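Only one chain is given next, in structure tokens, and it is the form predicted alone.
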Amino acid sequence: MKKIILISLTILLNISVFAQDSDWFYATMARLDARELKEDIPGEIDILTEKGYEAVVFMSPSAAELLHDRILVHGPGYIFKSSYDEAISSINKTITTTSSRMAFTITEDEKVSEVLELMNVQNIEDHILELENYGTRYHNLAQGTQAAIDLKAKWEAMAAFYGRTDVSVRLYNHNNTPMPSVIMTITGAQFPDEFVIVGGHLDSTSNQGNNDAPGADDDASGIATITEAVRTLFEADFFPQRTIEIMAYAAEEIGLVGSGEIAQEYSSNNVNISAYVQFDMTNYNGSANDVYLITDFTNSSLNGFLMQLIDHYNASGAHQFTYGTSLCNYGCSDHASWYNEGYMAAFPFEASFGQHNPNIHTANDTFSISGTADHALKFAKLCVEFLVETAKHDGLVGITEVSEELYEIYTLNNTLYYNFDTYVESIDSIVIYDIGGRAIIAVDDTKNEGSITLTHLSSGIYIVNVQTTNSEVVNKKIMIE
């Protein structure tokens, strides 16, 4: 009898779901956001199942717009799924970051310095205005597709101007949007099957109607940023040893559709991606620091490396800028697509979340709000620093995360204690970062067991980064009360 009742309920649920408007779609989102939408607009969303902090939903475009514009104000706040089965599979999936990856080292001072001097802020400004002039780049409008076709031509012309025969550009056609993504590939000279990738989204949207979505900051600024970064690499005759890919995604604004399909394909084909960095909104200076590293749906080791790059190349002088950390919630940009496929992902953002550009998703998201691309230029510098230092080959085969069974790290009475199993060869360094991403304690050549006094630190959350001599890492949060 219980089986009959269960089957009947399932049939009723399916009838209820598919009786809705054909524009309804499946998605995953934060459980609390789903419940809030269900309470506010119960006729526009069905919560199909929940697991942990996530929910699988079937919802209308109206529900998506409300989530997009009221609850989060950046990014869609949900991840589109093409079917019920895909949504259920996604929520039940265990995300494990790939354990084989490159070693993050900083050795290319001469080339990075050369590239930084070649950057031209005017190129970023011109490109933002060029994209803004489409009026809107919404994924199902002709302007969105045309913007992708034109960007492909722009990138091809740029590569041809510098005589780069190692570069190809293609349109990536999608299943769930008519707008294609654009992918530039710079083939690695020594390890063409190892990839480092940067990207941003090309589409735009407006909560005032999608015929008026100039999207200058969200995300013409990111596309212009990565374009100028690559142009300077070409001008500096930088030939990567690993393959670099530059991606401009379609349909980010409706649930990370473009990046989601690409990341899934790369994962299914076991593409070896060392690291991915997202550039979405780079030109609004709304906070005390210049760059904010998003810490949710990102990899702490990669975030730590970006902090090290900024400490090394941008702590002072003509290229100086500052950084901090922030959160941006569920599915806020395309980095989440790569993170969900188990790749190392990072997302440097223009401001602390909530202090970013208040004009996005409106007709007022125009270049005139800033009037300059000086802020985006800082992100272009970080982009080239990342690409030069990761697309090289330094002879190191990679790093892995130390298994949690092999170490203890804890605090007691304002002291950090650590103990690593003898399986771990030896500890090379321990660095403690504050919540703003600043390295405040660094200890080299430590033993496998020991302690560090923390009495001089203020109360708060800190990150302990441990590097071993055999290229293994640990990143652990600690609380000081």
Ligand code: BES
Contents of the next structure:
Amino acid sequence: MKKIILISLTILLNISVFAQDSDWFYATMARLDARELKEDIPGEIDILTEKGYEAVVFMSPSAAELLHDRILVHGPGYIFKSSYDEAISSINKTITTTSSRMAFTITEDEKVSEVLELMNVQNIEDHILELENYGTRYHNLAQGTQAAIDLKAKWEAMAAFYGRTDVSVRLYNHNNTPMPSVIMTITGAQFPDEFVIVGGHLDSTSNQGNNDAPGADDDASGIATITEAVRTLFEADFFPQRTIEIMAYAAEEIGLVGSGEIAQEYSSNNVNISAYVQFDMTNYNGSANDVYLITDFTNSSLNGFLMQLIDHYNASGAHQFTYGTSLCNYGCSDHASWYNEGYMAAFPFEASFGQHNPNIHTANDTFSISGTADHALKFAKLCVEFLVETAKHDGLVGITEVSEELYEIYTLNNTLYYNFDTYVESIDSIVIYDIGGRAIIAVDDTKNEGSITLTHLSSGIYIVNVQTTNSEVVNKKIMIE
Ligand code: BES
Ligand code: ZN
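Can you switch from the form predicted alone and show the form predicted together with this ligand instead?
Below is the entire complex, every chain and molecule, led by the chain shown above.
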């Protein structure tokens, strides 16, 4: 093993003799990975600073390639940063989930079942093959850009076919890659300023020093998955009340560049995103369970909600999926870009990490490895369940309440008092919504018993939403006089 690494290192080093310093770039990565690289290829990487488990590095493209090689073994990666300052400020930032809050409820059984019936596995297969046939979708090659232009046309045609005038599709041009991302917007009828977003990456890469990167699983599968999910929403005449966006990112493979720029812009414009779900690698059935929720760089209450969705629609008979959890060990895909901006993100993945498709980043990442799109279809269903249940009408009115004997929530003198001691071990968060479903107060890491001052709330009805650490949700109406 060591020998193989040494041989490939020699090749990389030889190539890098001709590489220019101007190709080097800043990035953040796990401290351990940075140190290992520095030891193996000292001429290709400088560690500029370390903080906690992270490091800021300045590195060459060949160091990046070597990292990609290794992700098949133990999962390091890096996040591209456009400047030294950006890299430093990103590791100094503390991440707090703030603006994106909503009560996750499951009420849309009927609509979801209707949409799921319309799913067509052949569409997913056809789309994966269509993308694989570009040969490569490397971000700085013409094929990468062409794939984006063509996807925009495909999505536009789809919206037009179903007569959707509430849908628009745009190319998003980037600073750090010539390839554009593609964004479809389905404008919400009731809360157009609240967003739920799903995405995947359109670019592909190879670690074999050639441009033979069909990227069928990584990540044509994700793009095909979300496309079929949206198509079925259109066919079922689903009109969201919150705005839905579907994103196909450029340049994920060189350090989350496309999603990084978009998430940063949304965050600096204070865009209110209720939740984000990433679909990257959905079609390789490599583990015992169907879906693995990645638990690092993601939000636990959103992961809990996706589990509840699977449970609920298993029970309703819509499908039978099993799920588990896994770690990526690093911000390994675009969900990390959103998570890093403080948004709620989740990443349901095709297998347990390590049992995922071993052919990614090679010429063998083709549809024929799976031979069917059955696995991706499960993710398309989960995507529909997520979108319908989060972009629906105000789900807060008419909520069912958990038996009140189990907990205490009451208001006295403009203060909310709560006590969950007999109900659960601990609670994750308490969020207070107004009757329109807007989060007014959000408190994380609460104790089981405590109080929240409500003096600044105007009179009316509010909903107190409590997420417990075992993924249960308690909703309680309160009245402020
Ligand atoms: N789809 C992969 C991420 C992945 C690979 C997740 C294997 C789980 C198992 C993604 O396209 C990728 O290659 N990511 C890079 C990191 C990124 C920040 C450049 C990686 O993991 O090296
Ligand atoms: Zn990849």
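Definition used throughout: the rigid core is the maximal C-alpha set that superposes within 1.5 Å between two forms. Positions refer to the first chain, counted from 1. All figures in this text were calculated on a predicted structure; none of them were measured in a lab.
Trainee: After a core superposition, would you say Ser316 shifts its C-alpha by at least 2 Å between these two forms?
Mentor: Yes, Ser316 moves 2 Å or more.
Trainee: Any chance you could measure the C-alpha shift of Tyr462 between these two forms with the core superposed, in Å?
Mentor: C-alpha displacement of Tyr462 between these two forms: 31.8 Å.
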